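In the block that follows, a single chain appears as structure tokens, in the form predicted alone.
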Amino acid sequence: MTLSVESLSFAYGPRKALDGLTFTLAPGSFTALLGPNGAGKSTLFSLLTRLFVAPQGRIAIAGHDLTRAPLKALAALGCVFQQPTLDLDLTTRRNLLYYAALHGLTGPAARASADEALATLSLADRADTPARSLSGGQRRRVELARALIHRPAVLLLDEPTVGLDAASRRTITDHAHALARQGTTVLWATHLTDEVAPTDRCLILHRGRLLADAPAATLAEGSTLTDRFLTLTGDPA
């Protein structure tokens, strides 16, 4: 398995954010996770990305144990967190190399893996233009082929779209679907059932815990996606 999660817990104080949370994915695989804002998606990507420790629980990503080998695992990963983290006094490409600096990517290799990643996203028109000039959408894309710029086994994706309209939402749902079918595992964290496609493994997760592991089609059967995600949350979708 690409990300394996077991019996993973967390507390803030009193208040416990994630509780015995398991689950695994599989390589080149993309899994939604679905849940109520405070429902424990950001606490868990705190966890993967080791800016929190977990006191109770395993991750491993890539084979490679997060506590035991944080450098090796880590190198496998890709992240978009929900807020905004692009230098906006640097160009697009100047904010994918100072990235794939820290991932010990310089010279010419690190420009052709920039270059190699904004035309993926559709960005290579944008190379030059100031981050704080680019539209919303277009900076997330930055972003995203900023998390790709090492071609991690594992991309995660926290809340991507929050603030962008429904194209640029689209936009940044397909590439993600795209690169899943290109071998890369994709967890793409949400609140919005309107982003999880039928296809789509679902993962429903409400106050720490884990209450759906399915296909959304198969738990939208007989009903729908925003009304079984109601049912088992009672949470606004």
Second form
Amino acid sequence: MTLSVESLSFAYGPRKALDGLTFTLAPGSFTALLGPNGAGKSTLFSLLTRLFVAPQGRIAIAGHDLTRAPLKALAALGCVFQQPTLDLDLTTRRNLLYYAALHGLTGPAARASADEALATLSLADRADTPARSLSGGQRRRVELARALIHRPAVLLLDEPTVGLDAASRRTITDHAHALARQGTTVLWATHLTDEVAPTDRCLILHRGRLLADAPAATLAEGSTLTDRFLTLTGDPA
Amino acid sequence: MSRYLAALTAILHRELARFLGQKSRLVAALVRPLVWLLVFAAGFRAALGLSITPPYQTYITYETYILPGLLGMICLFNGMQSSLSLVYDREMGSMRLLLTAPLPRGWLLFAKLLAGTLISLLQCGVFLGIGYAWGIRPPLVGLVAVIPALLLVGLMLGALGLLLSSLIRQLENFAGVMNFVIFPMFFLSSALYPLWKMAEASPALANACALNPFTQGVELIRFSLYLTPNWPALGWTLLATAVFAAAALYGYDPARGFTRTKG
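The block above covers the form predicted alone; next, return the form predicted in complex with the partner chain.
Let's see the whole complex now, leading with the same chain.
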């Protein structure tokens, strides 16, 4: 398995944010992590990216235990955070090259990877544009291109379409699905059920616990995914 | 290039490019100590008589006395400014990008610390140049000898800034903490007046000044400028740097999780 989470628990003081979470993701799969606000999605992402460490449970990325071999595990991970993380004063390409260097890629190899990633996301003509001048959708695409520059085995996307228009949302969801077909393991956190394709595997997270784990079409049987999600979580989608 | 060096170079390059791209930041950083040097010192020259104390071998002007203190002031403000930018980076998310890089967190924080210190050094260089043109002229060799001292003091104050940034969760809280750190550190030090003069007014205050790591840093700069060893100041500055850096590293420990925010 490319990503494995075992009995993961985490609390902010007395409030449990994750409670015994267990799941695995197969190579080249697209999985939607659905949950209402406050379900524990961002906490899970913070633990997967080792922004903080859970006192209980185990995470393995591409076969590397995140506690015992954090650097190898993080090297196999790409992440698009919920918060914008572009340096607005730098150009698109320089943003990518900075990230590449943090992952040990420099010189011509880094430039080639950056240009390739930008071309894949139709941003080649924006390479020398300061990030500040890009639209919201373009900035998100740049963040996605940046997360791919070191060819990670696992790609995490934490509500990457928040605040974007329909066309930009479609572009980014389609690209994430294409990446999964090409072999990248994608975990896509969202609270928007319309971003989930019927064939996508769905993990429904609520109050730190996994309520459901099945393909979206199976979950939605006889109803819609939105209705099923609302029934399970009792929250508006 | 090793992964470590690649990341260090990238972080240094990014921080320097950002600093040089903000001309107003350089001007703002220099205006403060220049006002003290060119206006305040001129006004107080007559009021504050100074006796001959090491490392000076003759009577000196007040401007000459406060020059090392103002270099310390540049490092202090820059250290706090870097800390402020870390809090901002954390709120804005770019800190996440840095901390999730596949490198030891200590190394990534050291790179940030070094970048901030080099910016302090750059500002100090320009300030010393202006001071030299104004007629405040330490020995030329002293201008070289002071570089490692400034580097160490910059690291110490940067590490303090790093520590503060690990404790402050919101940008709004920063201004208050700055008032509790910058002003006491600067005024309870030998930057503007020698400790013996402070002791005349209050021995307790003079003791507090002597315990202040900023005083030790300023004295290290002062003695280095005049090519005189000051081992106690060096020792205290090294110790304070190590303590602040270790505490900052603890503050940023993922197991402790200062970055925790509700999610």
